[in-house]
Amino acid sequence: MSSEHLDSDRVISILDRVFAGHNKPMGLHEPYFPGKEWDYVKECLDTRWVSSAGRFIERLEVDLADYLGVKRVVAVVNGTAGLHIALKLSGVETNDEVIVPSATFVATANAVAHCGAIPHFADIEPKTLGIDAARLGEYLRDATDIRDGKCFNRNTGRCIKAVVPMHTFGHPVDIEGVLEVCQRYNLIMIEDAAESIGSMYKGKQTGTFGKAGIFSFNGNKTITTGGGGAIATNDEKFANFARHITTTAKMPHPWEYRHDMVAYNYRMPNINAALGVAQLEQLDTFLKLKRSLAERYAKEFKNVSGLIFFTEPESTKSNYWLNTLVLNNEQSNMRDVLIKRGMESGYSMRPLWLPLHTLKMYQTCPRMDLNVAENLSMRLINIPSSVFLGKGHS
């Protein structure tokens, strides 16, 4: 098939029918404060209570443990400080290895190279655009030895630790799948839901399958804290400890600064979690509305010749977080051209990520092979996926 087969007009003019009566420039995912978001704010304002101690952080971490059905939730920073701290948590050491996919935001990676770790690559699979767990298993089988209940790296020597599965756009990765991969070579796993929360995985949230699952508030996301994110476990110890490592280790005391280790000033602040608890009071409405976007797109782009659009994988339920055109092989050479095309017509669109083994930091870092990755990034697109974008669709 060549790429004439594939109309860059009909993609921009279902768009256009999908949005009739919406502003644009459009962004890919915009925030939405229709709640009590105002009143929780102007409440910090008024209170003074805007850093990093509050009512607000309490409340989200309560009522968020309680949406996930998990016993604790830490509020921090961002998503990004939550993986490093719960990596560093899990006893990821300096020089120890940790699997993350390559195709996801650099934040993963990162979070990894925070532990003085080195990030270990692994391909994703078509139907999830998360970690290939068959795939994975078999490369440990062929690259590891299990030695002192430990998992190494034949090739370097050194200590496999973690594995983070990342739910790409909002869509469950196969988690129990790399869950048995897991505990087949002694891995601890710890969830990337920075993009997942709401989505399901037979019937159970996102990052809570893990020894903890973080979350992401950034401004893009579902619900937004502006800047902010979690930690979600059962592990009440672990809670505790990521609580005090992440409020400079102070020691409780009425007025002197006591500190008991080296640690991070990674709390929320409470003007934040403000924005967070009225935001996940409208969670339900906001994954309706999403899911109504997504199904609007489904059935517009159901016919159009050399694409698909990317539905949520069998037995989950996605909160559609960013929705996904993607090309057939042979129109790969279209993605620069629809996402200019969308762009001059007022629609934010952007690709896959580059594949993280691509990147100067990280290019001599361990890999499986990472055909897919490679393939999917040159073929995926995303499009407006903004919460109020799915009104006047359901």
The other form holds:
Protein chains: 2
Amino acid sequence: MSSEHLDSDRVISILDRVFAGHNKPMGLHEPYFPGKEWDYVKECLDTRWVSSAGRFIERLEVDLADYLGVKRVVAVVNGTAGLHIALKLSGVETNDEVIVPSATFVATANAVAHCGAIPHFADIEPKTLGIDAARLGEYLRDATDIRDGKCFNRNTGRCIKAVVPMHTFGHPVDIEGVLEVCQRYNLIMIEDAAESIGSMYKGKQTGTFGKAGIFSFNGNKTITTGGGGAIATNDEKFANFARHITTTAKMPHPWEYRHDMVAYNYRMPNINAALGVAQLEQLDTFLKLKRSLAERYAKEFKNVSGLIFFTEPESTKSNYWLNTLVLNNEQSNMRDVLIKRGMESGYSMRPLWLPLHTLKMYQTCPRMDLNVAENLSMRLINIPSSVFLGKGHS
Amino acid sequence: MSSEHLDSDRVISILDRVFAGHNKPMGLHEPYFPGKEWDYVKECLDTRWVSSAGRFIERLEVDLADYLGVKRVVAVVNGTAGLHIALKLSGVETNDEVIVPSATFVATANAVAHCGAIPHFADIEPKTLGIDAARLGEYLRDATDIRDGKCFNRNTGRCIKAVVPMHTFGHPVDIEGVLEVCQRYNLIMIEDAAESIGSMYKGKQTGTFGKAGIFSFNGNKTITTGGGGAIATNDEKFANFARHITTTAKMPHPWEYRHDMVAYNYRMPNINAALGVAQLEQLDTFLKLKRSLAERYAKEFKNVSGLIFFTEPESTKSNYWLNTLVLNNEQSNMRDVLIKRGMESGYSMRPLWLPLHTLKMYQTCPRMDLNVAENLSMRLINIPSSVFLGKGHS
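Moving from the form predicted alone to the form predicted together with another copy of the chain:
Let's see the whole complex now, leading with the same chain.
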């Protein structure tokens, strides 16, 4: 059908119209510092509180907990470290399995491997781009046994300890569906909300549904601390333990250096937290700008043949971290053509990550059928999404 | 002998004289930003290059490699991460053993544990506060077998892969002695130079003698990046591998996300590197100030009964990161008395770390006789050592 043909010139001309007057080349998601970033960072330098203690770390933790509506937040050095610790504190040990989507950034699986455990890959569903809870439930029914209240992979004999749903590009996964599966199979849920700060599922913040939720403040995220992350939880004991094990497990004492377990140096420095406090103050403004850009994209791409612009799943409010075009099935051979044309024209574009089960270190890991992840990986394209690109569209 | 009595009033009165006019309370080692710290950090914010790429990361790596006289430096998120990666790339695997001093910060042993390996504790010598090479050599002669070119612990049957000498408080260890033992027993040497940036052993920078040297830029170090560290090496392949595995092992490609091994998110953010570049520009000035303070301390404490001021070992030039009083044996019961008096008077003081083999998670680890570490842990006291405290003593 010629009417279905994807015209890459048309896509580029839309971007040219949407971003008339903007500088190019344009990154996929660049930082934006219109608030008190410099004031707070300068305060760190002036007071010399730049390192692992200081008022901004504590303030970032309190402010983010307030924003999310959780009891506690522990700031860490990045999202990977946050996931590693959350899984470890959930009892994930050497030779356990942890269910993660195959369609996610590699850090989700790496954090499992850092516990000595094995990623077990779940498929995603087209309407959320996150774990397909219904199909995961069916798969676990056939592939696992419950013994002594624990879930065992019938094939490998290993214990499956946890599930890590990830909110892809900021779009909330079917978190209630995943939580129901976790309850049915006695699995702990750790939410990978690295991409979804500010996104809501039925009016509640992502990252607040499981035992813990992990956020990332990497430079390409909606708000950034340069490098950083956070663990959010309603479990005070979990939070205290996370704080302890991310700060070398030093026992409180005015001078003695006594540490009571093998631990990590995963604390976010105060200078990075200063940036984070200033960014968090503007998160709601940023989210409005991102929504404004997404709405503009939705309007502009509405009648373009061969693709659709991905919009937030029902009952959710996405932060639209990375805006996404979904090519029709028969247009998947156009993916790289369009990405190249975009880059030549000054617009950063990116496909979905290679499904993790195709990477050589994870090829032998257990998995359910992953045909949706495989299919979508050929059809998704992220397009420029920086907060400041949202200005002037309302 | 009453002439040997340690008079804590006298120690405090010396500090009062040395630091007349300084603000109190006084930390043990506080950051100092008299250079281009603001300019460079502000440049990061203005250009929005705050995260995992940017000119300051590269510049810090090049500038530090130049300073040290090594081929390559890889900037990482902190010293612990640097040690972890250096050990991993040296082939340290689950159930191997790695020799570390018992008298070191806990991170040295934690990095071994993060590889799944077991710390094997070595004693230190009084004249360097670092590993006693002669005694380590004798111990290994009796405690190990060499088979197929590998060194095996005769007791545990495990392979000993590496030795991590640490330059305590900046004072160079007998690095040639340790290196000779490593060569004799086919052990890789990774230098823990977290505390010794700028310190020299026979005219050559510490951190440049082994397969790799690790530096820390934590807030309490001679120069700081808030939180950060670096791996220095003369082995290009090792450096390339370190870079790869600390940055999620992503293969170069304009848009594809292909990663070829389980890897880490250990890259130093650019905003932290900006601070580091500015600090490194002043390192020689800082070292002069630190030496000036150490010389003042040496003079003031020369005739104080019951203690000596620790001075750099023969053939070395120490950065005097943390200045150290060594109480006479019979004064060890005065250690905590003096520390408390110091703190009450506004001077941070600190004993040696508890020897790591006494911490509960490392109590069952293999070890040589550790009587020197145990003895010195009761007799050492660090006293205020910040760079800026060196002003006005020359």
